[in-house]
Amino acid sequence: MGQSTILRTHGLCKKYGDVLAVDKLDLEVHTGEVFGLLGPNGAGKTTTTLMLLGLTEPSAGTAYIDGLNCARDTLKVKRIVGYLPDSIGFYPDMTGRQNLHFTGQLNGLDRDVCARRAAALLRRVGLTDAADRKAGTYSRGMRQRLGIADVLMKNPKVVIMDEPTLGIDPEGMRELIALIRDLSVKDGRTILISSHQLYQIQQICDRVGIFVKGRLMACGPISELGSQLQSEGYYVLDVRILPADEHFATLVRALPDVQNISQDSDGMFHIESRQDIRTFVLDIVVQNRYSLMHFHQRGGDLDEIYHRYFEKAGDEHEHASVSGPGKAKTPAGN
């Protein structure tokens, strides 16, 4: 059985002015799943968390989360859709128990549900300990989780955070990726996270879509994607050797299908190919004897893969520039 769609774009599109944000958006995020919105500051993420959210109207396209439209049916949505935004405000001279009471009521609980439920959250998100110390002592770990405590008191389904990581130690990193994992899998929640941070990203989703000014350059597990560059011929293997000299440079790039080699100011050599080189590679290594201390092909991890797709639609942004509609493109050196 197939898994079922909760939220869905179809040529979702923002324009302001002569900028378009986020250009003919097509996605769809699955029940139950952890799915990661990444790209750079001013990529379109933003915009399409307003739009999902019904706090601004898409220029073209359509938005469905749950069935509702995004667009039309902005209070049904606000009651199913949970938001965690990147500042997290709270009342300060107000307890965090207080906080999410004050929650609670805003949503149209009474007051012995937010008080039962207000508690039961606090136990969960490990802020039991600190549940009657003013907001304003928390640290910025503590404020969201606080933060996810105040998103569930309305009991969502499906819960939107944008840079949920940012600013936090490796111990609350830690405490908060698990909690944001135990969400979907313990609870069936949907969760959209949009982000630049990318490890800790590839730590915790099913499957991620990268966004690059305005557009959605690819989307799918983070293993298909790495092995999706690989078909396309995008091969890096990073090699250090003693010693560290230029004729080793020489003998790889005279192997067919390198591309590129170059090396940083620790001497590892990074090789770009178009094809799986690392045979030769280690046969050049063996034959002139040098001193194996570090062999790694890259392209499964997020980071290259994330920095490849955004190279990509550089070059194709420069494309689109230089031939436009109706234009030939200019031949290089005239």
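Residue numbers count along the first chain shown, from 1. So that the term is clear: the rigid core is the largest set of C-alpha atoms that superpose within 1.5 Å between two forms. Given the structure is predicted, the values throughout are model-derived calculations rather than measurements. First, how it differs from the form predicted together with the partner chain.
- The two forms, fitted on the rigid core, differ between these two forms by 2 Å or more at the CA of residue 247.
- Core-superposed comparison between these two forms: the Cα of residue 40 travels less than 2 Å.
- Core-superposed comparison between these two forms: the Cα of residue 114 travels less than 2 Å.
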Given for the second form:
Amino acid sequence: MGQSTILRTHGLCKKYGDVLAVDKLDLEVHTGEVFGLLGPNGAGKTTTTLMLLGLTEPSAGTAYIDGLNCARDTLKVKRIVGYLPDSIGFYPDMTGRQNLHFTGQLNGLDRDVCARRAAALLRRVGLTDAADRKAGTYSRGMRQRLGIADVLMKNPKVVIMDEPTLGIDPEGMRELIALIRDLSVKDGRTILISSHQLYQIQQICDRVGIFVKGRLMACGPISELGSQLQSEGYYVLDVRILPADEHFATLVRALPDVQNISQDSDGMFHIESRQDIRTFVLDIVVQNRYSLMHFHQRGGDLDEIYHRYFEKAGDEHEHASVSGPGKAKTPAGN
Amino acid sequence: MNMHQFPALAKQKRLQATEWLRLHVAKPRQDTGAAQHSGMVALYKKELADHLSSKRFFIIFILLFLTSTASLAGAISNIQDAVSQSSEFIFLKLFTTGGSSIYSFATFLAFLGPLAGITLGFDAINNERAQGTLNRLASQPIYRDSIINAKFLAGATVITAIVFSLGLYVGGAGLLLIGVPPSMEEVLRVLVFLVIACVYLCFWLALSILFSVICRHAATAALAGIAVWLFLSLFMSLVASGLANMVYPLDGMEGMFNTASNYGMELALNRISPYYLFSEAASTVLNPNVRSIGVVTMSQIEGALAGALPLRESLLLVWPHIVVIVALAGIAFAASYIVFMKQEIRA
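So that was the form predicted on its own. Now I'd like the form predicted together with the partner chain, please.
So here's everything in the complex, that chain up top.
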């Protein structure tokens, strides 16, 4: 790869008492990319971001951002890393603009630099009209946008966002996502987003890491993760035909590598198989003169990838604790 | 970090170095120390502005101002009696004389002053946490301790402003009303008293900041602070005499022998309370005629000439008190500092 790595962790661990919140995390984020850290609540995403900022000390392992040790050079790291926490708050008695000025002063910026930068950022996030209102009156979406402006006050190389899309209405979400995308494309900043909201992440991330129970289950571009799943022999094909009769099911079941076929209440067939059987199914449809209403191979979207990896993590967990037999699915190899 | 492993990174570092030279040699004020310092100053200024514009500062200041006025009125009405006993140090009597039903300024400050300290500190940290501003603050390039340092310093500044403005108000208004100019010694004594009062209030500030670090809710922290304040100021003397009477009973024949031990124990227990320490220190510093604190035997008094102590001797008398008050403030702040530094930033 010709890309340089700006963020790198090696064997990063964090223990809270007996609970292992982050388990030997090896992560690499390239300069200028948008990286999505996906996982359910309590997977250790926030802990990881806090360790990257030096706000929590790792129990073991190292993390480097731009060549700076996150646990030791915390001040230098915080100068180049902007952090947008999930529950972002502002001083309610200060206006949006004053809040930004204050952040600028904390970063040692001159007064006029602060004022200029704050005005430009407020325009960029579309808060110019509300800039001189008290931050306590802002809506959730406005707070989030002010949060982005706040992060950009220090002109960071890396921006870490913790659940940035939580509790935002769809329209606000669209704007927010465009804004985040801009940070990467126009400004060339590296962005690390941790989230459990898949669709939003899917739209903006170059690469994602799936994080379950403190461990990174998979990491790569979304398309690659999809094909990774398929190469492990798991295909689901959704087919809707007219007439939706039993004959079709019997014909499909006779195909090699078909594991299961089921029909849901509105007539859609779900065909699980170990191979790509699309051509065979199409043949059946054509030869038996069914009219085809819907034909979709699952596996390409993040939702499924996510779901599959969670299942795997769950399986592994059960294997580890019960070591019961009868699990057909193989645990993740990577 | 091993640079050989990441050639790309090493190259980038070199690039950064040249960029750094280009950017920073021209304006060297961006070095770590200066930037860190400016962050702390920014935080301190903001805290100070918050305090001075807050309603609660206004309320507590008005409260203290009114009680000071009341105590001054009491002092003026009773100062003739006081002067008839001894005509020395009339200026100081403004601070130590109370009315028939009103306490003196020194007593008021000892009792109500802590409320100012508690008010300024009880939501220092937990409110930042509740607002969600603490993690934003902590992710800025400032050391974590500058957050709590700035908060304490801002509170201490406000306390100093309150104490000195009240002290100067009572002194100035009193001077106008009684018309007896103070001697240098008296002025110095008042200044020493005000400085001790500042430290005493800073102890309460530090204590309430400690509660604000420990307690998640501002209300809990405020109640905890007020509970400690009420206990140490009002009930400690009852507990002290109760315990002393239990350990050294004063009834019957044995009581005769126990008197000294009983009093000694009661005094020792009372001196746990910073309220008592401050009261003793204040009355000694403001009244040159106080020649001893604690028990004095007849043989010690024998042959002594009644007379006022110079300031130096008065200070020497309560030096342990002053040291302990300073130490208590230091310990309370150190405790809140340590707890805060060890706490997780996340909610």
